[in-house]
Structures are given as structure tokens and as C-alpha cells.
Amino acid sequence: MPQFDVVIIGAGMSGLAAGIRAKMLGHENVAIVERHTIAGGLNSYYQRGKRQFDVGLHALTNFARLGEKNRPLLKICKQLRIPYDRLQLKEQRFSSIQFPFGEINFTNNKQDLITSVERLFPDEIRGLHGLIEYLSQFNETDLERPFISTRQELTHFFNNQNLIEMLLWPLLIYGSACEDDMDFGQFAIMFKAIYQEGFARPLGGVRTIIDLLLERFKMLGGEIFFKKEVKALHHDNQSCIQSLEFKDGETWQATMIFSSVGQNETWQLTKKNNALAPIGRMSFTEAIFVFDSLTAAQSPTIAFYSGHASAQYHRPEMLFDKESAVICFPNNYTDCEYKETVVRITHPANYDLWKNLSPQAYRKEKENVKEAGLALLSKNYGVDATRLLFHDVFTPLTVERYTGHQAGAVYGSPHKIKNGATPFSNLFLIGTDQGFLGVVGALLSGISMANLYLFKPTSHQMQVPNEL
């Protein structure tokens, strides 16, 4: 029976980062197992013809320029020993938050958000400065802090509910497993990541990051196994996992195991009931469009659009909420030259309603997602639908099928385990249900959990585990 020091379930961002750190911390036999044929997990890519599309990644948050101090992205590069310049980051032009009562714009210059808020909400600018100062002192990475309602906390800084809705909307839809609210620690992380550090995109998309991580892991001597799906984690009611059984019939033993497949999904592998973690209710549809010209070159890089008067971040009563959307132009970054316009439009969706459709109705409703997206683009940006070259539509069922997340819950369970611990002494959670989200959050999760549980003081390769 093959034996490993460390086995990591899932070759997403957190899994790859954990694998790299495990090798850097001196562990000899480290393996990553992935049920698909490519790495990336929630942030991967696929190809149609000659076109390659990112899935998951709209933008890389936490943009940093080389030399800037205390930036998460640069700390991650340092921890993984990945040269910053190989990310080939292109900055956003600008992004916007659009509600019926107004619009706020922001860029990678944090002052632009302040200026835009002051223009629309002049009486609230003092509160915004107060919030920014408070967040600068707030320890958002505290693994022991209980859930704190962001909506409640923001009332201490702002009187105008419209501003609260606008500031919350991008952060909810980009990272909350909770409906209509989020943990204040997560809000602090996301506020800094999006509003103060900003968006960028690697030249070549998410594959650039994945290839760098794979290259680094393999260079360190790590092994990765694709089309290797875990069937069960055997424990015989003991306090540790004794073996991993795979669907191909093979069985392995491992001293330490990290799972990035989700909390409930991990419990299913152990055949252990988990009453503490409800299945997440937030899933989405996404339409991807390719047009034959740069018809939207002056549009935002990302628009967080709401046709509602408030941030409607919950499972809608209809198949999808066409009045709540992220409208992303992934080619619309500085110093990027493309001959086509690519647009991705994401809507909150109802998994249960999609699940119960007949095949014929399912195809029809996917067409409705497409038409709703084209209508938004025509209304907001004057994009000509007759110039459409290609489109694709994902639903919550697509998300569930390719990610393995129950009910297509992209952000996992609302109940997070911040320290990654499980009832088993050698099994730990990383990724979405450990609590850090997005590409940078996933990388941070893999690094921090590996540092916490795999640190070997006797290793000649040891790194300071609390650098992050």
C-alpha cells in the first residue's frame, strides 16, 4: 500500500499552495490528488475551439506593486517562492457599483473610492474615514473570533442605508456563503482586497497562476495525480484517518491529509454525519459572451449591478435574479490588446428550481439566461447582440457537477472552520470552508494551514510559519 507524509485532496489554489508549503517545510512524500484532468478547482479554465475561458476568476483581488509593504499578494509570492513578475499582472481600468439611485466607482487607487462616495453621499464621508481607520487596526485573520454581523457593524459608521447596500453588494457577491450578510472578519478581508488594493488579471488568465503553482510544486519534488477521485476516508471510528480509498480501487495511507473539497463533502468521504454545517444556499448562473469587436472598451472592468434598491443577496424565488448581476469584461484591463470583447454575466440562482427542470425546460431556461444577459449589455453598454460570435451558459447544476460542491454552493457552507480542524487528528480543511475565499484567499488558506499543522522545527528548510 502506498504511503505518503502528506496527501492533499483537490488541486485547486489552496491545495496547490498547501502542497508547495508541505515540500518547503521538509516533508518528503507529498501528493495532490485531483478528480479532474486539470488543476484549478473553483478557479480553473476550459477551451472551446481556439478560445480559452476562465471559470471562477473574474479578477485577482489584492493587487500589489512590487515593493509595497505588507501586501498579502507579495507575502504569498514570498511564501511560495514565486517571482512576482511571472504573474504578469494587468491592472483594472475602473470598476463600478450600480444601483437605481446612483453609482460609485473605484480603481486600484484607494482614494478614488473615497472621492466617489463623497460625491454621492457627502454626509457620510466622515463615517467612511472612520470605517477605514477601524479596519486598519482590525485583526481579520483571528481564527478564534466568532461570527459578527457586518450589517450591524456598518450601522455604527453610516446613517444612510443606501451607502451600506452599495458597499456591501460587491463583497457579498464576491465572497459570502451567508445570505444577505457576511462575517465582519470576511468583510474586512474583502474591503481591503477590493476597495483598497484592487483588481488585476494575469496575462493569459487564471492558467498563468495554475501553471506557476504546478511548476513550483513539481520542481520541489511533489507528485500530482489527475483523474484520481477519493471514494472514502477510512477511520473505523478511531481518532485519525487510517487510509484513503480511491474510486479506481487503490488504497493509500497518509500521515496528514488536507481536504479542499468542502466541509460537508469531506464528512461524506468519512461517512460521518455533520449536523453543524448546513449546505450553502448561494449558487449562480453565468453567461459568457464573445463579440467580434471592442464595442465596450470604455465600460468598467467589473460592474456590480443591482436593479433593486438594496443588495438582494439570497437564493431568489425564481430560477435566477436578472436584476442582480456581476458584469465582467475580462479583457478590459490596462495594456491589454484584444480583437474581441469577452463578457461574463453572473446572477444569483435557485439550485432547487434548476434541479427540478425537465431536460427540455432546462435548455429553454439556459436560453433565457443568455437573453437576460444580452438585454443587460444592450441597456447598460449599448452592446450590439448581432455581433455575438460565441456564448456559453452555466447553471447551479453545472457548478455542482464540476466543483463537487453540493447544491452548486460556490462559497460552501455558511459555517466556516477557521482553524481547519476536524474530529480527526490528521485531517484538516483548507479552501472555501476554512473561510478564506477568492484566489488570494485560497492561496492564503493553503499556506496558513500547512504552516500551522506541518511546521517541522527540525527541518533545515523551515520557514517562519506566521509570516502571513
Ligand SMILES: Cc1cc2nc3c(=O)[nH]c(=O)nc-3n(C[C@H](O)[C@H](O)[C@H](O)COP(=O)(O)OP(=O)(O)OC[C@H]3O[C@@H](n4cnc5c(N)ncnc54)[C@H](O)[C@@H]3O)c2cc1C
Given for the second form:
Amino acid sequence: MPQFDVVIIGAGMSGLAAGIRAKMLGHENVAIVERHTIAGGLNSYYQRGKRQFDVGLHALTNFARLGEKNRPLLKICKQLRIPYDRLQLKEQRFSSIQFPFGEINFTNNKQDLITSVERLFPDEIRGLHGLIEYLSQFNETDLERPFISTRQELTHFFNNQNLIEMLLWPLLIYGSACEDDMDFGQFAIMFKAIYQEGFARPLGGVRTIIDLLLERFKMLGGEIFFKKEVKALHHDNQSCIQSLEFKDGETWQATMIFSSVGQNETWQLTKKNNALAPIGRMSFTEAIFVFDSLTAAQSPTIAFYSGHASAQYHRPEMLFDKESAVICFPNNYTDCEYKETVVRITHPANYDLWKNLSPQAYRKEKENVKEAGLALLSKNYGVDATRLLFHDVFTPLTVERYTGHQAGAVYGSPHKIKNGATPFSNLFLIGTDQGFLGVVGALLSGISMANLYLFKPTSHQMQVPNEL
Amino acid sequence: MTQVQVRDAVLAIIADIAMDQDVTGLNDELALREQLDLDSMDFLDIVMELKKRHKIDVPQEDYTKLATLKSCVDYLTPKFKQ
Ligand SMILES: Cc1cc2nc3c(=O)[nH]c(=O)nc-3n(C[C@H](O)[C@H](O)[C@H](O)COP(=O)(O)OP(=O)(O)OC[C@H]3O[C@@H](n4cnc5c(N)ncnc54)[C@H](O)[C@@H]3O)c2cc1C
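Having seen the form predicted alone, please provide the structure of the form predicted together with this ligand.
Next comes the full complex, this chain leading.
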């Protein structure tokens, strides 16, 4: 029976990062097992014709410049020993929060958000300064703090509910596993990641990041197995996992196991269904459009659009909520030249309603997602639908099918396990359900959990500080 | 090893960990954290590399001895000799 020191389930961002750290921390036989044929997980890539598309990746959050201190992105580069320059980051032009009563713009210069808020809400500017000051003192990575409602907390700083809705909207849709609210710790992480550090995109998209991670992992001597789906984690009712069984019939033994497939998904592999956590209710549709010319040159890099007067971040009552959207122009970054315009439009969607459609109705509803996207682009940016060259639509079912996240819950369960611990002494959670979200979050999760559980340089009992 | 050689060995480790940063011209008396962007996770990597490259154990209660280049040299030189 094959025997490994460390096995990591899933070659998404968290799994790849954990694999690299496991090797760096001196573990001999380290394997990543992935059920797909390529790496990346929720942020992977695919080819249609001659075009290559990212799955997801609108933007990398937490933009940082070399030389800045205490920046999550630079910490990741440092911990994985990936030279920053190899990410080839291109900065966003600007992003925009659009509500019926106005717009707030922000860039990678944190002052721009303040200026823009001041224009629309002059009476709230003291509150914004107060919030920023409070956040600068706030320890958002405390893994022990209980859930604090951000909506509640923000009323201490602002009187105008419209501003609260606007500030919340991008942070909810880019990183909340709960509906309509988020934990204040997560808000603090996201506020810094998006409004203060900002967005960038690697030249070449998500593939640039995936290739760097794979190259590093293999160079360190790690092994990666594709089309290798874990079917069960056997424990014989003991307190540790004794073997991994794969769909292809093989059985392996592993001293330590890290799972990035999600909480319930992991429990199901152990057949311990009594420990089930609530399944996340937030999923999305995403439409990708390619136009034959630069049709929206003045557009932001990312627009967080709400046709509603408040942030409607919950499972919609219809298949998808066309009045809530992220509109991303993934080639509208600085120093990028393209002949075509790509647009990705994401809407909150209802998994159950999609699940219950007949195959014909499913196809028809995907067509409606496309039409809603084109209508929004025409209304907001005057984009001419006749210039469309290509489109594709994902639904919550696509997300579930390709990533294994139940109900297509991109951000996993609302119940996070921040220390990664499970009822089994050699099994740990990383990634989405450990609690750090997005590409940067998933990478940090893999790094910090590997450091926490795999660092053993001496015979002494180690207490590793889990500070990020 | 002489103190100078120990200093070089420590600096080589730090240079690999802080790969994007300039480690020339560090002040030996000032905290490394103040001069470089290093956090507790990076100090663990220093401990790990000392073990890997030079078979030196630094128990957790001694981590504070790695605060400055000078304290590193003072603390590690006898260990390099063992
Ligand atoms: C449409 C979309 C857009 C997004 N846009 C952005 C963005 O712009 N910026 C950003 O920062 N984040 C974005 N995200 C979020 C980001 O992709 C995720 O938060 C992050 O990639 C999660 O990584 P992970 O490692 O936790 O999980 P995953 O990527 O889900 O990794 C889990 C892996 O495990 C594999 N797996 C599952 N079950 C098994 C099994 N039984 N055996 C073996 N392997 C298995 C899966 O195939 C997958 O590869 C987006 C997500 C989506 C879906």
C-alpha cells in the first residue's frame, strides 16, 4: 500500500500552497490528489476554440508593491519563495460601486475611496475616518473571536444607511459565506484587501499563478496526481484516519491529511454525517462575453452594481437576481493591450431552482442569463450586442459539478473552522471552510494550516503562533 | 566558525527567506523585524533552516535571541562550535 507523510486533497489554491509548505517544512513524501485533470479548483481555466478563459478570477485582491510592509500578498510570495515579479501584476484602472442613488469609485490608492465617499456623503466623512482608524487597530486574524455582525457594527460609525449598503456590497459578494451580513473580522480583512490594498491581475490570468505554484511544488519534490478522486477516508471508529480510498480502487496510508474540499464534503468522505455543518446558500451565475472590439474603454475594471436600494446578498427567490451584479472587465487593467473586450457578469443565484429545471428549461434559462447580461451592458456601458463573438454561462450546477462544493456554494459553509481541526487527530481542513476566502485567502489558509500542523524542527513541543 | 562566518551563515538564510528584499547594509544592533518585512512565520523559517543547513536546534524559549543580527551571532556561535 502506498504510504505518504502528507496527503492533500484538492489542487486548488489552498491545496497547492499547503503542499509547497509541507515540502519546505521538511516532509519527505508529500502528495496532492485532485479529481480533475488540471489544477486550480474554483479558480481554474479552460479553453474554447483558440481562447483561454479563467474560471472566476476577476481580480486578485490585496495588491501590494514590493517594499511595502505587512502585506498579505508579499507574505504569500515570501512563504512560498515565489519572486513577486513573476506574478507580473497589472493594476486595476478603477472600480465602482453603483447604486440607484449614486456611485463610489475606488482604486489602488486608498485615498480615492475617501474622496469619492466625501463627494456623495459629505456628512459621513468623519465616520469613515473613524472606521478606518478603528480597523487599523483591529486584529482581524484572531482565530478565537466569535461572530460579530458587521451591519450592527457599522451603525456605530455611520448615520446614512445608503453608505452602509454601498460599502458592504462589494465585500459581501467577494467574500461572505453568510447571507446579508458578514462577520466583522471578515469585513476587516476584506475592507483592507479591497478598499485599501486593491485589485490587480497577473498577466496571463489565473494560469500564471497556478503554473508558478505547480512549478514550485514539483521543484521541491512534491508529487501531484490528477484524476485521483478520494472516495472515502477510513477510520474504523478510531480517532485518526487510517487510510484513503480512491475511486480508481487504490488505497493509501498517510500520516497527515489536509482536505480542501469543504467541511460537509470531508465529513461525507469519513461517513460521519452527524457532524454536518449548514451548507452555504450563496451561489452565482456567471456569463462571459467576448466582443470584437474595445467597446467599453471608459469602463471600470470592476463594477459592483445594485439596481436595488440596499445590498441584496441572499439566495434570490428567482433563478438569478439580474439587478444585483458584479460586472468585471478582466482585460481592462493598466498596461494591457487587447483587441477584444472580455466581460464577466456574476449574479447571485438560487441553486435549488436551477437544480429542479428540466434539461430544456435549463438551456433556456442559461440563455436568459446571457440576455440579462447583454441588456445590463447595453444600459450601463452602451455595449453593442451585435459585436458579440463568444459567450459562455456557468450556473450553480456548473460550480458544483466542477468543484464538488455542495450546492455550488462558492464560499462554502457559513460555519467556518478557523483552526482547521476535525474530530480526527491527523485530518485538517484548509481553504474555503477553514475561513479565508478568495485566491489570496485560500493561499494564506494553506500556508498557515501547514505551518500550524507540520512545523517540527526540534523534538520540543511546538506552539506555533498562527499570526498572519 | 568565527563570528563573521556565523553572521554570514545567518544572513544567507535571511536573504533566501526575504528573497525580494535587500539585506545588505543591515544594522546588527537593530531588530531584524524593523529593518525587513519579517513576521513570526518567517522566524519559524529561520529556525527551520538553521536545523536543515547546520543541524542547530533553537528551542522555542530562545526565539527571542534571534531578534537582531548581533543577538543571533552571540547566541548561535557557541552552537555552531558544538
Ligand atoms: C466564478 C467565480 C469567480 C471567482 N472570482 C474570484 C476573484 O476574482 N478573486 C478571488 O480572489 N477569488 C475569486 N473566487 C473565489 C476563489 O476561487 C476561491 O475562494 C478559492 O479559489 C478557493 O480555493 P480552495 O483551495 O479553498 O478551494 P477549491 O478551489 O474548491 O479547491 C478544492 C479542490 O478539491 C478538488 N476536489 C474536490 N473533491 C475532491 C475529491 N473527493 N478528491 C480529490 N479532489 C477533490 C476540487 O476539484 C478542487 O480542485 C471566485 C470563485 C468563483 C467560483
